[in-house]
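The chain below stands alone and is given in structure tokens; this is the form predicted alone.
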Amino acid sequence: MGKKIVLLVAVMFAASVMGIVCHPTAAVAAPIELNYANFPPAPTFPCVQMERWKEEVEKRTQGAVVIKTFPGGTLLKAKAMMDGVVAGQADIGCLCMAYQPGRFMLTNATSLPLGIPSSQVGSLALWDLYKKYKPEAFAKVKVLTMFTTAPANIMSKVPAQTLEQIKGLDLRASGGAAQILKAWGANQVGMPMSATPEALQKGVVQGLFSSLEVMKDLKFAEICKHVTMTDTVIYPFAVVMNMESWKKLPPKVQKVMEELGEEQAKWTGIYMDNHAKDAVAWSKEKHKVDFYQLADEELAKWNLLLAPITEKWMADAKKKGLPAKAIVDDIKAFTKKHATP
């Protein structure tokens, strides 16, 4: 009996050992990886808020998705994004559609002088029309988000405090804000945020105008000492993803990232208009930067001058088939709601 008994454990031994061997345990998934291309450099705001998706991301799909994010241009540069998303270059890509007027003019109307207070008010604006609308120049790609900067000022080597003093200046914008420095009478300068720190040590323009946080993230604060409050206008920005890639995601992970457009868009306008105050103490303790408030006469001089523009962009929308009053009409009441307590 005890050698049936050592046998029968014999058997059963190596029965277990060869079902290891035939059914080994089911192997673990390997995690989706995907790669995040980014213009400007990595410590400032575009390249903050993708930072804070990725990590919300591989939180939240639990490590089933792994973000390689490229900030710098390291991966595809500004004006090389959307169509090196749409060629997949790169899964997901940060792109400044004030770059671009032309190519991105439904959205590019947030640029337009309307009165958006904050990044905050005018991230969540911008993410609403474009959900109403879903433009066209998105077709080809999934967008996962939008922001803005801060409303943009003024930064320069001089004092610009009049329309005299801005007339003939060299200032670096793009979209939206270039127009309203041509309307006041400045040299408009268009180029990339990330070339501007070389140009303004070449003299190649004498300031920007811009939203403030530059002054600190790109120490715009050492060179231009004099900042003009004009808070006009902001910069819209999007986050797309290739097609492709979007629709080979699991459903659950689509889900995550579809539940995080809006958030990202506030936490991003949060984060700017913070980050903007923070700068802008900054620069007047650590570089004695003088920030001039205009008076309310000289303003209204200034912003009398901005009229036009929205009559323009009206009347080259309607052009092209655009429903131009409505989209102005809602940024207005998209503004509106989002800055109401």
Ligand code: 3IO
Given for the second form:
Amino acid sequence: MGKKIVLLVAVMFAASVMGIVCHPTAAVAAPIELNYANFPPAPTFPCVQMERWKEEVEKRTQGAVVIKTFPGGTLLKAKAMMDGVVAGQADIGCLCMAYQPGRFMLTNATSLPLGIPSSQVGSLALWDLYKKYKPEAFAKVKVLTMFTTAPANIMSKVPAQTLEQIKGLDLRASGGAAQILKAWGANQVGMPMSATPEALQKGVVQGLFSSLEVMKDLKFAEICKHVTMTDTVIYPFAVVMNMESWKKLPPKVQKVMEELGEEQAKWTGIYMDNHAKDAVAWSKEKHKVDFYQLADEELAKWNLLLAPITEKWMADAKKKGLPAKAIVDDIKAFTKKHATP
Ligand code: 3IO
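Can you now output the form predicted in complex with the named molecule? The one shown was the form predicted alone.
Let's see the whole complex now, leading with the same chain.
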């Protein structure tokens, strides 16, 4: 009797193991495939964070999800990213919000001159801001993470060390950073980062205003021999997913992605801050780039010109029915919270 039961249990156990191992649907259950589009070239930080996210998701879902990455605008280009993801041309897309200032007005407030000191702080503050306000601009997608660059500096072919030297100089930037260049008197030229290498090469612009890691990743150190350190304003980014693609995911996979949201923001921030430092050292050593630190009184003069930018954003935001002052106050508070260890 006892033996029979043992045998029966053994047979049932073996059958169930066989079922798990050999059941046709379980054994060949194809992984869920997701396409992830990005606009700049593969060596740049938005693509580095994309590969890290892909690896983490594939690892944490034990291969149930496979992510195919498309850097360099091969699936969707910079300004087509949001609409392309909404339309399902890609499941996931990484976009720079500064390229569409009006569309992402609320989150673009992080690129007002409010003193965000680093990418790590900026990324976590931006994520907090998104979670608190859940802007209408993202109603049609699932937001997977957000992050920012390190503060922007001027990289140029000619010295741009005084307001006189900047006056009328063709410099490239987008969104909040573009407003800063205008305030300093440059001839601001707007275009995504992905179009900048060619514009520099062809002489359409004499330099750019962005975070310094591109000196190495896009080899701007070969052509821009001058950097003026201002550490003014970040560029904000979002990673968004098509809503249908999101809803189709098993809850376990959704959980993995949701748990990665803030972690990915922080990872990207730390990567960016370290990489920007690394790019500075590399540019000095390998390409003899001159890094110029503004004197305090000069920097004060430059900063004074920036005050109207936040006022203008607040007036415009109010017109659109946004709680402008609360948003700016929150960005300052989130910045302080993440800047104090
Ligand atoms: C950026 C965008 C793409 C690749 C590398 C980058 N480093 C800084 C940015 C910020 C940005 O979007 C821009 O246009 O300066």
